[in-house]
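Next up is one chain by itself, shown in structure tokens, the form predicted on its own.
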Amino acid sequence: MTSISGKTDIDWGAFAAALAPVEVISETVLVKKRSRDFFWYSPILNARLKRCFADLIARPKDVGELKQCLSAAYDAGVPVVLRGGGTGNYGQAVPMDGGLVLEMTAMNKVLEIGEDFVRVQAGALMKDINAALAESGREMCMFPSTQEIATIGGFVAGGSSGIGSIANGMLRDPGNLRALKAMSVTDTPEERRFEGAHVMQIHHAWGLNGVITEVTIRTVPLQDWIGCMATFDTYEGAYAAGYALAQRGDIGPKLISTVDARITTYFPRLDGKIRANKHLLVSMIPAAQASTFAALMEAEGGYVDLMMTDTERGDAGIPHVYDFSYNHTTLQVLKADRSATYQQVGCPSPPDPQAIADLREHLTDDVWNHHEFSRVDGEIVTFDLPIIWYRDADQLAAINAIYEDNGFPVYDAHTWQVEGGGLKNADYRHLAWKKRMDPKGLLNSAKSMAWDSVKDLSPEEIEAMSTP
């Protein structure tokens, strides 16, 4: 068997045979397809990652088969990258060093539903978890806009917030992630359980410090949600209304997004459903609060265009409202024009509509704002995920500088290394556990810019480098 990645120091035929009876995919077209995620949202990542491919794909169906794969990889020195639904935007699931991609989607069981939690295998699709929970009147405390195809393990390894974060906080907020199990890449792979605050040793590490096998996540009561859209004459007006809605404890929204009017022109399935050329507020609220929501939007200067149950939405042929939130907003634009990209930007806290208006005076027409409302440690925050009409890296750097110079920190969406994006700096807790769980550095090591500088240290020495 020839090497697809060009990594020629491995006998891939013998390695594939050593994985039996685990399902293995070796056809070049399929291997290349499963070596990709949504990194193409970024032209910079696309240029760097589009030619990175695995040599084999394996789909373990249980813990025993997973151990066999990891033991064989350890013995042969084969690089390993984990893959769920492949919905990540930064190349988390791209095998930059070739080797083996472990597709975890066959480990997809819902293992336990408790009073306020659910315990599942890492490859379970979030839509399936929520469907199982609905029978007992519960749902996950949050999920991404990609829940139809995204796995819970991928969300925990690479995500941070989602639909529900305005009500329940970020994934890292205490109580949301109850426990994780992760397996080591050693001669005899072992599962370790991380509980409470210790889940942060594994969460958002892009699968470079252990193979997540199980997730226990908080659940909340399932409500009769309705999707709502309101339009405004100014963007800061939509943003101010979003902040007012977030503060209303009597409404309890699950989602609040604001979208520049120019972006809504890329939402053809909303033609005739919302006012044209107006700035958009997207929300999900309990059906019982529909009249309160409508009164608030009108008081804030808006017009309520749409309020629909799931049944009404389906009959009208309209997507879920969360298809117009988070990076689904970016995707709607990219479907029509691949010259667009996006960025990830923090905003002043508490949310300040005037700061948003002032910033827009400095941004060029290449930048179209789109904000998501969330909570961090109970405080209301917002994040800008703007559409950017990309020309080159210098233009993007100039846009980043405008944000930063005006007090809006940029969490770069155009890097393939975990320290360069949401984390900003190396998390030495993650790297200490990588040393414990992955002593040969086989797990996605190219995604850490700091690993090479610490890989020869002991876990204790690495951990001591953490900032208190």
Ligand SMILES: Cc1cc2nc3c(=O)[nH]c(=O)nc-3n(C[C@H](O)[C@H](O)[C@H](O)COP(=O)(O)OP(=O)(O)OC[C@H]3O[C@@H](n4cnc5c(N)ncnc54)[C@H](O)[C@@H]3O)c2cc1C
The other form holds:
Amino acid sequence: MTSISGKTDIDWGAFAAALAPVEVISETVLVKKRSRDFFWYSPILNARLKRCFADLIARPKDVGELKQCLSAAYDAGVPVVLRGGGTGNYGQAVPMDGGLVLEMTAMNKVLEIGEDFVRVQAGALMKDINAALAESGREMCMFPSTQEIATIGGFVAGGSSGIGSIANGMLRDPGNLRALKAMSVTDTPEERRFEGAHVMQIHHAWGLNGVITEVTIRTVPLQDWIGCMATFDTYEGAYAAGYALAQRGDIGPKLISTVDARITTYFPRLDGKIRANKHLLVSMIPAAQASTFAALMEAEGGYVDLMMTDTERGDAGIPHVYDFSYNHTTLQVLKADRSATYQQVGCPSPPDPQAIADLREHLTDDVWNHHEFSRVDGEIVTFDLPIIWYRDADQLAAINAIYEDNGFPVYDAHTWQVEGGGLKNADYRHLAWKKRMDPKGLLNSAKSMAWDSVKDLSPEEIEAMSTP
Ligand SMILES: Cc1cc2nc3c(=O)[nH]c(=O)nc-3n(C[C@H](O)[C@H](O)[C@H](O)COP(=O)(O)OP(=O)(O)OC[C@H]3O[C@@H](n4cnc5c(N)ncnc54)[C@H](O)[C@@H]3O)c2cc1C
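Okay, that is the form predicted on its own; can I get the form predicted together with the ligand now?
And the full complex, kicking off with our chain again.
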């Protein structure tokens, strides 16, 4: 069997046979499909990654099979990329060096439900974890808007926040991610347990320093959530109402997003359900707070268009409200027009509607705002995931410069290397653990700018490069 990636020199037929009884996928069409994620949101990443393919997919169903795959990869010097649901936005799960993609979705057991935590295998889908938790009146402290198809391992390795973050903070905030187990890519792969602050050695490392096998994450009481939408005459009005709502502990929202009116014209499934050409606030609140929420929105100059339980929403044929939040907002636009893209931008804190209005003067009509409200270390913050009408890389660089020059840091969504996005700098703790867990540098190494410059150092030498 020849190499699909064109980048490896190995007898893939023999390699696949040696993995038996592990399920493998070798049909070219399917291998190519499972080599992709949502990198196509970015025209820059699309150009760079669309021809990067694996050579073989394996789908281990338990820790023993996973060990077998990793040991075989280590012996043969085969590059390995982990894959959960493949919903990452930056090509995180794209095998740039060819080789083996390990799809984790068969390792999907809920192992333990504790009083305020759940311990699960890394390939479990988050919607399944939440369904299991619902039986005991709990839910994950946060989950991404892709919970229907994304795995907890992918969220921990590649994600950062989601529905629940306005109440419970970022995934990295202390107490949310309680413990992890990760497996090494060595002759005899071993699982190591990371607890408390040590989870940061693995969290958001894009699967380049160990294979996450198990996750323990905080749970919170499940409430009788309703999805709400309110509309406003100005974007600043919606943003101010979002901030006012975020401060209302008595209402206790788990989602607050604001969306420019022009973006809402790409939401055909909301036609007739929300006022046309108005700026939108999307939220999830406990049903018992419906009248308090409505009073607040009206006091802020808004109009409450929609408040629905899940059952009412299903009956009305309306998608979940979080289909209009986080990167689902971008997806709604991309469904209609692939010339759109987006960016990830931090905002001045505390949230200031005037700062958003002032910035718009500089951004021109190529940029349409969409903010998510969250908490970091207990403080309310917002970040902008704007729609950008893309012409070329120079235009995008100019837009980034406008944001940065006005005090809005850009966490570039158009980079395939972990240091280029939210991290901004190399995380030498991640790389020290990569040296320990993956001494041959087989795990997703193309996704680190800094790895090549440290790969010949000892883990201790690499760790010493971390800024205190
Ligand atoms: C429409 C849309 C909406 C989104 N909304 C959100 C959101 O609300 N919040 C958010 O944070 N993100 C969001 N994302 C990004 C993404 O969906 C999430 O981060 C998701 O949790 C990734 O899970 P996954 O299983 O699809 O991971 P994948 O895309 O398969 O993998 C992500 C990264 O994790 C690595 N990985 C996967 N499994 C393992 C493992 N077991 N061990 C080690 N590494 C592993 C992969 O190699 C890759 O580097 C969104 C993306 C889209 C397209």
